[in-house]
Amino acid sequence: MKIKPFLTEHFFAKYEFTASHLLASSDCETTSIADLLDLSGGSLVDFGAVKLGYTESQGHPEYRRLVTEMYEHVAADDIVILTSPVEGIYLTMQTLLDASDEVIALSPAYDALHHVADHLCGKFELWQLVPTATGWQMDLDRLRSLVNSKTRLIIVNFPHNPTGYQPERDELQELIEIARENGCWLFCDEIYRGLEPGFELGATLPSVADIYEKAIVLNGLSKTFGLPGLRAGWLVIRDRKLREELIGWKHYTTICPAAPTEYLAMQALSVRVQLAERSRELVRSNLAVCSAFMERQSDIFHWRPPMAGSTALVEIDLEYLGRKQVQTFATTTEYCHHLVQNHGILLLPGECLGCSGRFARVGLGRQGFHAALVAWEATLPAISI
């Protein structure tokens, strides 16, 4: 049985490389390995010198043991390093299903959550998000309706990618308890943890590992920390009998992870706090330029502002900009098409997401980003004075 097209890496991969403006990134600005160094006070002469041999399964002891420095309840012993993040959906999947298990995954979601559970599991149901006139919800109660004594996971991720919903604190609980009533793990992608507002203040929900007993955490330094070429990241299992089980499955497929990305990502976990705030800082003023260029564009754009992350996903007036315009769109995907054929600005059709055929992803974490909305704004109908 052939897994499902990854319909987002194939968009990128035609022309994440050739646009000129980059509006739909789900990373943060990212820096150099020299100006990473600099920040965390190592050094190319250190870096040189990493041997090039095999390393430690689980990853580095000190690698892991800063990794726990963002956790409340957890220790070394329940990380595992992973080659890429990707990795660790992929290992997590193999490892807890069969084709007698049912899973049940918010939506709209990164390809990668939805399509490898699917592809193992029984049953697939989706979750939606709910959209409302001002932003995204949870629906629990449908959530209720459709676990049962089959379900072996939940797949949900905070901050959410594409929306940029995140929960309050009593959602996140029940969703938690909801589970814990029926057994079932909890697969929580955290990779945008860091960019809430308040953050650095504690104004934030804790992470999902430190709540729950069959929580299953996976993170890494691509988004919050803008570091997504190092391909550094890490899952957080408590359970000590899942966490050998996915280690014997991280035997078939990257083994260990590579010397030079553990000595870079510790480095940058030692100066995890500026580059996360200065990621931060940028979806801030981006997003500050984009609720604005919204709100002068709201005859084609419904717009949700993200409460957390660095992506957010608007809704398109396709039949208003068909009438404005000599050409008409289907759907977001021809219009996103069109746009970086034409006009070199690249946003993500929703439909990559699992959304319907109105909405499309912007990335709120690059520099370049107003000059991007400034070509993009060039290419709208003329606003009505």
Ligand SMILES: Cc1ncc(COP(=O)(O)O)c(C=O)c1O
Given for the second form:
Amino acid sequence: MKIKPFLTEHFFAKYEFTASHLLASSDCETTSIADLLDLSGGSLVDFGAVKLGYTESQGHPEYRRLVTEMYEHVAADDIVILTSPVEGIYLTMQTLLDASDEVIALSPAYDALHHVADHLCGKFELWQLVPTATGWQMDLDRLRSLVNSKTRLIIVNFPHNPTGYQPERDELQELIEIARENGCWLFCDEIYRGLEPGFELGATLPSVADIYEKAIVLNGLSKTFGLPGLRAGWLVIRDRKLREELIGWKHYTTICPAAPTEYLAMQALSVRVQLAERSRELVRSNLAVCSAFMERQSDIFHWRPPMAGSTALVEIDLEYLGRKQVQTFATTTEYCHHLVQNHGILLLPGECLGCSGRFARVGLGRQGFHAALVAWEATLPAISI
Ligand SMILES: Cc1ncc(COP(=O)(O)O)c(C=O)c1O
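Requested next: the structure of the form predicted in complex with the named molecule (the form predicted alone having been shown above).
Next comes the full complex, and the chain you just saw is listed first.
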């Protein structure tokens, strides 16, 4: 059996490096090596002295120690440093799953969170986030009806890509109770953690790594910290046996982290508060502009503002667009291809992430967002006042 295609990566590969306006990126604005070192007090000379030998498989002990500062009850031994965040999804699924297992995954989702598990397990069930008039909701009763004694793993992602959904504390606790009662592992992708309004004040959720003993938590420097080119990520696995098995799989993928990345990742972690603050501020101001745009264009768009993270999912009334414009589009996938090919504006079709063809993803973490919205608005039918 072949694994399903990674539609998001295929779509980005086709357009990301030529489109004039990136309106769908999930990563926040990045920085240069020189600017990062300026901020962290590191030096290009020290970076130049990094030796290009193999590194420790589990990751440099100081790198792992710096990561533990993001958690309450996690030790450096519980961390496995990866050669990219996405590697952590592959390794976890390979380590945990075989054809006798059932998996339940929150949907929609970043492709890898579904396809690797679906490829490996016996039964793969989607657990849909439910759209409301103003946002999204988890249906915990539905989860209860899906879970059973064969369910080995539940896969979630908070803050959620693409909807920007974030559960309340009691909802997260209930989700964990369901997993605990059924003896399930819970894979929580927390790569957008820190992009919750009020994160700096502690007004947010704890990491699942701190509150569930059978959690596997993914994070990295790509999104909140704006450093996807570093390919720096980690898993938190407090269960020693599982961690060792996973490191066994890692010997077949990347063996150990890249030495230059380890140096720069440690620099970045030493200023993670400042990097995250910068991203939060950018998302906050882009979101304000975006919400005003969506309100102006409410004949076309149904906007459910994100609660956290750097992405949102907009529902597009393609029939209305068709009535007002010469061209009609059957799905947002057609519309997104049209928009980027004719106007250089890159939105991500929701179908890449397992949504219906009425949705598209907007990315809120980039500079140039305002200019991109102006360009998009210029393509839309004139508003009748
Ligand atoms: C939810 C989620 N997890 C993991 C990743 C993988 O991150 P990276 O591409 O930096 O490996 C992404 C990237 O878009 C993501 O959205």
